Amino acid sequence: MNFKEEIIKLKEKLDVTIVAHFYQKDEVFEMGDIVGDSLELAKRAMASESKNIIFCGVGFMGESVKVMSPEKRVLMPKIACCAMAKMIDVEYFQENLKILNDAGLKNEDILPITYINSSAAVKAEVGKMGGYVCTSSNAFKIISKGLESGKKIFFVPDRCLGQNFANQMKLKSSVVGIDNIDDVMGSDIICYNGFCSVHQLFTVEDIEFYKEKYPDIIVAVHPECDVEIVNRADFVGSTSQLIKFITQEISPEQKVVVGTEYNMVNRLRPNNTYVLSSTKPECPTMNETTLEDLYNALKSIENGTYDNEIQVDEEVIKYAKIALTRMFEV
């Protein structure tokens, strides 16, 4: 069966959206009719007139469209999971604060802040303590905003990105569990102990290795990566903005190392582009998604079996979706 064709026969047929993170396979990708990075993703299915959405990506993106528009019936071809986000639920977000009360930091006096990357149970519970959703493209603006309240924040569940933020904004971070309480209850960004496991494979050494190979050659990374190569970079950005960055920015004769994912890069630009690792930095789960996965959700559309569809808890619904609203209105 050539399930591009069917796949094609029918979205035409069906009320329907698909939308493509851009980590997803090029033959997946190109079959969507939204594409892009979370925030974008989440913004435009939520604007869009189908009654259908079909998302190819991770559980928290399925969830996050379903928070806003529940009366949307989202699907996942493949209900792959986010591994930073599999780091953190509400179990461990709980902990996490008894160890500050524990310290002397009351709940009232913290401020959290979850990456997009996380459950809808986790927004929620950061919803329940009036704070904010965020993305790594619009992470600046949300703890801004954040610091006007006065309190701790706690940032969940990426480490990397809340320190790296940290440092561009002047303030003290630290990571609940590795560093000393005292410097904990000392920080203006207390984190989490989350990460991406794809952006920990970048290291300094493949930066070294290509500026010795081309001393020229620009490092444009995600905020995800550790600090250590987010200091070495000459560009530091968002999936949306390292694309931007790379196709509008410099001139096609630049060479760049990018450091993400490896379907992104291999699509941005022909020449001249590398990826800052000796190995395959490939999201897994990401990978998981299939044509057949699509056409065969596209099928369960046909039928009404509606497969792999995306359920949210009314409860949890109501406080994620305070947390994600903060979020747009900033």
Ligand code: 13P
Given for the second form:
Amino acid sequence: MNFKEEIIKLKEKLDVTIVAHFYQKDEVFEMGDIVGDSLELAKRAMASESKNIIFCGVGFMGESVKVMSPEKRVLMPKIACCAMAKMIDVEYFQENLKILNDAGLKNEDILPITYINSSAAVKAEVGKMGGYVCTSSNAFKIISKGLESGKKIFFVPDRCLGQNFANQMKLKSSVVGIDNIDDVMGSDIICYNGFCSVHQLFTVEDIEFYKEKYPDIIVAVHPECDVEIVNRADFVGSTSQLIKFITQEISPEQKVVVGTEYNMVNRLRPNNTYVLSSTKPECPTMNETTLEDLYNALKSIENGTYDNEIQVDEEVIKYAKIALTRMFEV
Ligand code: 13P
Ligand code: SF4
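Alternative state: the form predicted together with ligand 13P, after the form predicted on its own:
Full assembly next; the chain just shown is listed first.
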């Protein structure tokens, strides 16, 4: 069967919008009516007039649309989970708070901020405490807003993002479970010990290799990379910000080496673009979705079976929406 042709036919027939993140396989990405970074996808999928959304991405992305627009039916072609989002659940969130409470920091003096790469249940815990969601493209703004509260920021789950933005703001950061508790208590931004295994693949040796080979090369990376990588980079940004910088702000002759997911880097420019790794840094779960899965998701709308529909508990929606709305308001 020619899945591409069938998908195009079904799309025309059904009340559906296909949303695709930049890390999707090329053939799936091409089918997206809406493409973008996490923030753009959340905003534009919410605003879409379709009753049905098919989200080609990972679970937290589809969940965020469901939380903000519960009246929509959100389907995932594959139930794929972001490995980093899986590193924290409500229990771990509360355990970390308890460590801080035991060290003398009260909950009323803590403002939690969760990276959007987290479950709706974790976002709900953050919402209950008056905290915010942020993405890689608005973290600076959201953390700055959070600091106005005068409270300590508890940043979950990505320690790299938390530390990188703290450095950019010249603030002190630490990681619960890694740094000693006195350092943790003396920090402005206290990070949870989570990370993205894909963005951990980029090393200082990789940067040195490219800099030696092409002395004028630009290093552009995602803020989920380790601090030592981000500190050596010439440009740091979300997926959309990286794309804009590389395709619009530097000349086509300028060599650039990019530290983010392979599928996206591979389709950036025909020449002078390198992947900052000797491995192929693919996000395994983003790569799970195939054209056949997308076709099956559309068929399930046509048949009325609505396979892999995202369901979020009403109570979770209520509080997760508070944290997401606070982000959109900033
Ligand atoms: P963006 O918000 O930059 O698209 O990042 C999402 C992500 O999961 C990066 O690994
Ligand atoms: Fe999650 Fe990392 Fe994949 Fe992004 S690249 S979706 S953070 S596992």
